[in-house]
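There is one chain below, alone, in structure tokens, taken in the form predicted on its own.
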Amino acid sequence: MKPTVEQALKEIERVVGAEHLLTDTATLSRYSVNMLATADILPAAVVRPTSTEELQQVLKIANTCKTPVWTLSGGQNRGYGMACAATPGTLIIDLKRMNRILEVNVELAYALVEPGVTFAQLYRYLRDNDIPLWMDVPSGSPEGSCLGNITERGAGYTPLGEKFLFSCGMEVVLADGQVLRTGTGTLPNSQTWQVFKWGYGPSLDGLFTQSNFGIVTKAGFWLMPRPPAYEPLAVTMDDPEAVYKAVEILRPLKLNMVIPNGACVTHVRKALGLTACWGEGKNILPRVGRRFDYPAETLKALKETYALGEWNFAGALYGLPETVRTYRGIVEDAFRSALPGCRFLSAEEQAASPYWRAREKAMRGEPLWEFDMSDWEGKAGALWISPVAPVTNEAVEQQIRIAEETYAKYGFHYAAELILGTGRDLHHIIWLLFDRSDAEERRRAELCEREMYDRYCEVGYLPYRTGLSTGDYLMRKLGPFRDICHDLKQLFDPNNILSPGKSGIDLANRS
């Protein structure tokens, strides 16, 4: 007789206990909510294992019963899907109870954590134990998962902002319950698991990022020694065309590591949207609306209130005091010579603005404690569209033009930031905000998102991640790569139980 989901749940309950297998309506509803253009997606149940060993048993049962599961670490990816699965009727595996900080090595500056460890938790651990190391954080919730952000290849704002680049060593549970350790962790009692990325033979870590080939249960990543001096830089630019010169200014400063962190150039609309998430929502949202459709006079007043320009650069300097002073002079000279109308904000001006206060925290690895989108959820839709571009003004001009044209076509307003990673590439993070309760506007948002993907891919700009509803749409543009991803899925997970549909990888939808 073919095993059923009900049989799988009975067996899983014996593993985790009834209190950690949740099927009540309120819980399932909470795990169905997202901010995308799709409807809410109701799961079959939620299971909360507390260890790798429990997870192994859960997966063995799910694999035997061919019950699809969807894995969550923090469930905080608001613009990409939040805590729901890609398809209804899926068993959600919530890993928040696996929340041990397994090691922080002060001498070698690394951490090893489980999926449930949040940015807030790790920050407090470092602070409370007076450990002179800094971590990297994104612009989102302090309750986001450190490990989850690595496996999604998220970007942050310190010199360690390319999260996956600075990860080192994973433990992965495969669909059949087998445990794999990557890098030198394959050797029992390895002494170099978190310090040497590559190990021996093929490097497998990347296979388990933005994929559904296994569930990562431990991840190591590098931390940053607290520098002797740190100075945040805040530059406002009122000219709408200033972004193109800013890109040209920043490229050599990034390539030569004068500015070593994940620096960003942010449009005023997104700066206001971020400010609304960072503790000022009640003051801003009623005036600007969740879709940024505010009049020019309102925008002008908000710029003055929050010390913002049309474009806003945030970067930071780190090192010895004399090095920071020298680099400050280099950055000022570069900006003032190319953009004489730009303005460097003083420390006092930065401290008076919630936007710049949050930027200052993020660039030294402190989570944004004030983060709150509760006033948005259930009311506003939010999609993040994230094409990557070379750091040239020609590429940035082309990408912004595509976004502005496409948004105008569908009745939306451009709001974005450019995050400069290595100095060669940048992440163009574009917000698409809409009224999720309006079916017609939701339809326009979905069409707009897909046309953005079409236009960017046509001219060679691939987004670095997508939301739940568009993974397959984007993956189908990638030809043989899509075929190989499905070949790997067949190898690692022939029963197609692990997060089917993640990044458009689903054996049931292979053709």
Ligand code: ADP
Given for the second form:
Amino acid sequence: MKPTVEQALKEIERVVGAEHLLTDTATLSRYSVNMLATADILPAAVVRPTSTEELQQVLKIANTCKTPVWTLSGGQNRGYGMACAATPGTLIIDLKRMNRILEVNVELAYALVEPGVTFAQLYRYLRDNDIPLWMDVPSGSPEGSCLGNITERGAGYTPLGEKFLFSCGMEVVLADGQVLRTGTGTLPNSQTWQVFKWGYGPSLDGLFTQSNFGIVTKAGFWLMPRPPAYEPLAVTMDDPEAVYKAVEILRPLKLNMVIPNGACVTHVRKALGLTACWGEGKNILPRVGRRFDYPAETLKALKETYALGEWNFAGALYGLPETVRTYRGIVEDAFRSALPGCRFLSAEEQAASPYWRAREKAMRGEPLWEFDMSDWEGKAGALWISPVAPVTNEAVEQQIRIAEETYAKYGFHYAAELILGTGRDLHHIIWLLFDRSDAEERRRAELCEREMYDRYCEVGYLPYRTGLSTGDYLMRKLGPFRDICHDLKQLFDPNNILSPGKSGIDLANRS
Ligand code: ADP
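Now show me the form predicted together with adenosine-5'-diphosphate; what you just gave was the form predicted on its own.
Entire complex below, previous chain first.
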């Protein structure tokens, strides 16, 4: 007879203890909110293992009983779905209790952590132990998982912003309970697991990012030595067209590593949305309007109060005082000659504005909340639509035009940030805020998101990540790649128990 979910849960309870297998309604509803889904996606239960060994046992049972599971590390997947599975009835595996910082190596500047380690936790650890290393943080939530952000290939604001690029070595539990270590960790006594990414033979780490081929239980990543000099740069630009010139100015500065960090060019609506999250900026919430819908006069006044332009550049310089001074001159010359109307804010002006204060902190790895704006009255829906563009003015112009046209069609307002990675690519992170409690508006948001994906893919721009409810929609555009992901899924997880539908891989019965 086919084992039931109830039987699986009973056996799993014996492994983790009754207090760590939760089935009460309040807990289940906390893990059921997907921003766009028309109904809550209720899980069957939530299990909280405390070690790799416990997780191995849980997966062996789930695999034998063919019980689908969904993995969460920090459960803060804001803008891309929240703490929720793609389909109802799964067993949520919440790895929060696996929260040990296993190693911070000061000499070689790296960390090895379990999935439950949050940005806030690692930040406090470095600070309280006076360790002269900086970490990278994404926007969003200090309670997010350092490891989860690597598996999602998140982007941050320091020179180590490309999280997966700067990760080094993973431990992964496969669907049948086997443990795999990647990189040089394939040698059990490896002395180079967190210092050399590639190991010997095929490099497998990428297979465990944005996928459902395994559950990552340890990840290494690099930290940066605290530099002797650090200078945040804040430049405001009033001309709505300035963004295109800014991209051209920044490309050589990024390619030549004058500006080494995940530098941003942010539209005023997004900057104000963020301003509303911090300190005195919270006062503007009632005036802001839920959907970035500001009357022109209000917008003008808010720009003045918070030292913002129509577009706002935040980047930083790191190094010796003399190199930072020289680089500052190079950056100023580049901006002033191409954009004479731009304004470099002084340190005092930056300190007086919640937005610029927050940027300054993020660029040296201090975690911050960015989501109060999307929490109004407990019913805000927030989505990020994130196509990647090459760093050229033509591409950025094309991407912004598509966003503005599509948002106008569905009655939303463009609010975005361009995060420049290596100097070649930029993440165009477009915020979509809507009222979740209004079914009509939620439906409009969903249609808008899908049309954005249609239009971007049509002209060759893939998003770097999607929300839970659009993985399948996007994956269906990718033809043979979708088939190969399916074949790999068969190989790693023939019973399709691990996060069915993650990134659109094997949502249910394939069609
Ligand atoms: P964060 O708190 O960093 O935002 P979440 O815990 O919300 O991250 O996870 C976001 C997504 O990343 C999850 O929906 C899941 O698909 C994937 N994920 C999280 N943790 C792991 C892990 N340990 N192994 C594999 N995938 C993971």
